[in-house]
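A lone chain, given as structure tokens: the form predicted alone.
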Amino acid sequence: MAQAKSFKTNGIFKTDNLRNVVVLGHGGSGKTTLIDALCFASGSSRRRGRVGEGTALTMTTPEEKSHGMSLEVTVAHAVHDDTRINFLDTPGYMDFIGEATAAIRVAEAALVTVGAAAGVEVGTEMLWGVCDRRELPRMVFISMMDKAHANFEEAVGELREKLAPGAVPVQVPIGAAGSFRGVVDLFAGKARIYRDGTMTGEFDEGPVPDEVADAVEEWTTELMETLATTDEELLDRYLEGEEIPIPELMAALAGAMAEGEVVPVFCGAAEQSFGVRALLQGIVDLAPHPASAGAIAAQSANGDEVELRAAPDEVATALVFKTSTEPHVGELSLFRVYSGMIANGSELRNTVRGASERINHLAIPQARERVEVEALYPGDIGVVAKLKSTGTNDTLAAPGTDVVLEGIHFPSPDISIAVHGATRADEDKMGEALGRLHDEDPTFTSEFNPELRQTIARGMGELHFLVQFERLKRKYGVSVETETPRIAYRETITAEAQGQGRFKKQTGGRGQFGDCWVRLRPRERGEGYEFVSSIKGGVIPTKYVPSVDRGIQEAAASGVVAGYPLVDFEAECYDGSYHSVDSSDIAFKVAGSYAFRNVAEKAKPVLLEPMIEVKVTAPDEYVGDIMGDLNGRSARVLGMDPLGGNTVIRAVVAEAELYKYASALRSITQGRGHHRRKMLGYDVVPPMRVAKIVAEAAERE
């Protein structure tokens, strides 16, 4: 990120003159291009960039430029009509839905892009659902009206059918594809014809062309009727034929949008800057400002509910929603101010970690650049470098304040992969570097599993892993290689058996002697291990019996089938003998381990594997294909439940059958299905697979 630069605004805007808008949509629907055009048209950005060239305003990292898409939340602003709009650009690829989730948390409204040719795509559906859960007001921009096969009415129809029955156009396009040249503003009843070669969306206003007159009349009637039904007084005036002033209509639309009753639809072609000026004005007029939502919920240190206001005289609080680390800059923290004012040079307290932080070089973000400011009003989004102890989801507050703001509910990573350093030097640095990647992206996690002897990374998909490992190499100089995660198998016994363990060693002088008889019995799955002593008559002194127990447990840790821990059994020590001089704790411990191995092999040992309950949610039309795939994985289906056009399938599947299942499910459902997992327990491995597992374990040893 470059050093701060001066812009025409000093960056300080009061709460009423701020808008925080998250820009969402399927990958390739034009989000990044639209933000670039909006900021350039407003004069807040001085250079027009292109996604294809990697020069768009919010494409800030080498990974975004090489992949040609947004991969993390990036904030840029436009100033229009004395209002600063903070745009939060988000990835459209679902492997990075955590970034979009963070941006949605700190926005008051969403601008959703829908391609005029592609219509509503799966990424848009999923992100729309996230907005539903937060009850976020939305507006839609039908993008790329200048592209081949663009069809405004079909796009609006899909929008109403799949996402928003209350979607209502406020503009109608004039032409489509190569003939797209302007829009009709339904409130003003005027055509706006864009000037050839415009870079900032200049247009000439005139009468409605005959070619769209019928469509304009139809859409205008629907818009007015929709708005009239949101307010009884407005409805009465409309039915009486009164001409309602545009400001009143816009206020009614803003209110209906805030309540989620209406979704206003704009249209344009961002690459040519067609439609950006009207969209800027629409955002200023319709999107709520940060104080409009009312009280802000928080919690005190003792768990009591606290209400804050987005007012400058309130105690200062802010939520860190994104952290990133860049070479030569250090750690950058993006935060949203929720109450009070934050001034440059002030001291704040991290109420989550109990640490103090000094806010130096306070700035507002303009993608890669930072614009330094003296203070931020409540509702604004800021960036600060080099906080000592603060990460994503932490609350910063005025000293003496113990409130904690609601954090971001990131989705759980559902794909695992094993990683190891490409070289010994990489291996030494890998653990710390992976932890820093998690600090930047909480949907990426990693931990070393001592049983499997692997570092297991978890993420949202294969592209997510690819990008994270590219960042690992660029930022921290660590190269990794990947492999399939091992399975934590277990062993158990299925029959009762008994036998002796005898250890005798004579080396001159005092020797070693331990002798025990042990009986093993199977227990129910999940009941664990139990040791029982039935020694009578002092055949084994009481002080040596616990050593037999320890020997059995240590031997059971490496099993008798494939070297996996043997579980769910009872061990009874019922007989034995000792030597008054040569017996010792160590001798009886070894005897116990010998007894275990002798007896366990006669107790019909079997291999167990982890069983996972999978809950798959997908549209109804994919149920047959999903069931076929689950059957191919030897799944046991527990049931199916309808869920509003979707079906939830519950099944039990062996963990070994679920490697890369998330990718397979996305392929089957065209990205519209997702699943969650829960460990159920262990079950016996089918005999036909045992030999392969045993051979793999032997090869690793």
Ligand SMILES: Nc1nc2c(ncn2[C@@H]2O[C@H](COP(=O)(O)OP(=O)(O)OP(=O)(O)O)[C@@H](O)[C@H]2O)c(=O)[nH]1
Contents of the next structure:
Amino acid sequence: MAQAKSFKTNGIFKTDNLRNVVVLGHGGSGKTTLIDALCFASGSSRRRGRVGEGTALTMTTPEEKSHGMSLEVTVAHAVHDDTRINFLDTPGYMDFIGEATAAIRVAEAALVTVGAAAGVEVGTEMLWGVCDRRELPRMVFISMMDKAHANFEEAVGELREKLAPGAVPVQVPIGAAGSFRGVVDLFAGKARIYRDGTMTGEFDEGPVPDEVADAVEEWTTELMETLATTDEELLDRYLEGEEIPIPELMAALAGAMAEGEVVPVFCGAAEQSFGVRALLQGIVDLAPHPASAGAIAAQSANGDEVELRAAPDEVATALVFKTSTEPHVGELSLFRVYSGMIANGSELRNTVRGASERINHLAIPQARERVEVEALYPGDIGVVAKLKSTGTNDTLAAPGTDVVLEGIHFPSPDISIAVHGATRADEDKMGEALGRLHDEDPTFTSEFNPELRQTIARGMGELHFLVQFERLKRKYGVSVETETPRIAYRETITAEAQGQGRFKKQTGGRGQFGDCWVRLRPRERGEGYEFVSSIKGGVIPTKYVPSVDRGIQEAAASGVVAGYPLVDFEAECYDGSYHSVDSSDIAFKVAGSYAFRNVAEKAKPVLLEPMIEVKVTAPDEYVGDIMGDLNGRSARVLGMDPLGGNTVIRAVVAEAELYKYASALRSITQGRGHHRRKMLGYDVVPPMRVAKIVAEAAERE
Ligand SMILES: Nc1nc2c(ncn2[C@@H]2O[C@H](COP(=O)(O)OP(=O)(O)OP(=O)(O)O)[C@@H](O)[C@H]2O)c(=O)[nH]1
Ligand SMILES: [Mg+2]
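Other form of same protein, the form predicted in complex with this ligand, not the form predicted alone:
Once more the chain from above appears, this time first in line as the rest of the complex follows.
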């Protein structure tokens, strides 16, 4: 049996010998297991871990171990064929898509896992879309070939139909589910039969077994024809029946993959380390190296485009793509070098915040471990502890440079929840600790909302919140409790009305007197407030008219139905009277507010509520149930569009009807549906719900 080669894992690798590969796929499609197997087989990790036992290489935090899934981007490397492959493991669960987005930003290629039994899933499609926007070259690993119902042909068919017409296998599996035991490499035309239980992916090479001969012939023709069509010269030679050497075919495939024309498909069963060696070689041969990936997007401080090369003699730049804090370790910054060399002990400038930072204990990450190195070449991924004032999305550059690299476009959080400290002490520490969570994860925000008198946290979904609050407790010792966020209702008027506001006070000495007549008119939704004066003949002196306006605005801030701000109306002050001694700004302000209250009551006031546009994406089979549930929430459906085997439903729903919608959707779709939200505006609350809102408001008063 071949012995796993030993490697210098902490060596410095030059740009050509580096690959940055983000591993993406639907939740539970086998990414973490695959990376564990790849790193172990390459000899760069000492222990073969398991997701189920919480020991997989890239499961690093207690939260990941207890939830049994990836929750953050984690970098681990394998060294194969003199090349260091930096793998970025990402969560497949859509609440954590921000982590995947960051990882996609700094990779040159994506390795997408598609379960051989599950096929293309919602998460696969979402992440594929993010890769599309960055034109990221992709390869696919059909995972879990050993699982019941594994079906390679079907998975490839789905992939071609839904996501990648250019997907083409470079391997064909031998057997499936319980009988899966090897693959045929289509370039070499040889079978690899895996040895059971080696865990390093050892195999015996042999001729193509009869059972797969037809499939091998069919897919080999497909592969050759696909390659030939990407290159005219190759096509001629192929048509003339020339035997084209494998390295040439590989180079053609790598070129076509870089262009996004072809997506090479591999397969295996990472749990048993079947297929991992061929995949390592495939990545080295096919994934672009950091200097071949085209222009580096950067700007100077004044916004001019800057051209940078991924060369050692270029000015040094690096992008921080992940910041995390762990007790006893402090803050760790993961960064990707784009240009120039970064040396241990050097001083860099944070060009976003204008601070200088010293790079001590420069290291490359191996999941939670750091392997110290003297320097990093352009393209490499490094980690450094305890930077003073650098966060995610900041650029670090050589002193004297003001270059800012293109940042990561994180999705904005659109689900909210209200939180308060479990105790007084928790409440006091909560604000700062929540802010630290945001520093680690830009898709989580929080702020105190004075109108609602609640701290509102925003995130990507309910599991996201759950995990964040677990981190809050473990890292910062702060316990929070959650509650339904109050709704920012508004009020408006629906009819024109007019009337008087008169303020007169005589308490010895000087009195107070203000008197105005005001007409209120409804305006369209979103048009706001407007004040008009049509006072003639100085019945109210000009200098007091603005006080009437101010009085109306202050009174409108707590409306007449349930005390919510009354919006979208015009107020016209058309008459009034004054007293030469007793009138004052304050007296007219009070008169204005009296007039508002008096008239607004007569102007058929109504309650308004925030309306949300939801976009639900789920497999077709759940559409009936989703629609039924949306009906129960009085939703108005705007449209339904097919997206692969999924349907995208767009509907307008009152915010009040959407609390915990993510959970409901998850149980309706067995976790296969997700939704996004967008605030649309305000609409009148249906009469049947008004009484309850008024009663709740009265209770809070
Ligand atoms: N039978 C079988 N099971 C596998 C294989 N690969 C992974 N699994 C199991 O499938 C489950 C999910 O695997 P993970 O590696 O955690 O999947 P993941 O894509 O990282 O999941 P997320 O981090 O949640 O996105 C685990 O229980 C694994 O043990 C495989 O090749 N065969
Ligand atoms: Mg994982």
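Note that the structure is a prediction, hence the values are computed from the model and not measured. Numbering follows the first chain given and starts at 1. In this text, rigid core is short for the largest set of C-alphas that superpose within 1.5 Å between two forms.
With the core held fixed, residue 563 shows a CA shift of 2 Å or greater between the two forms.
Residue displacement note: residue 669 has its CA displaced by at least 2 Å between the two forms (rigid core superposed). Annotation: Cα of residue 55 displaced by less than 2 Å between the two forms, core superposition.
Taking the core as reference, the Cα of residue 606 moves 4.1 angstrom between the two forms.
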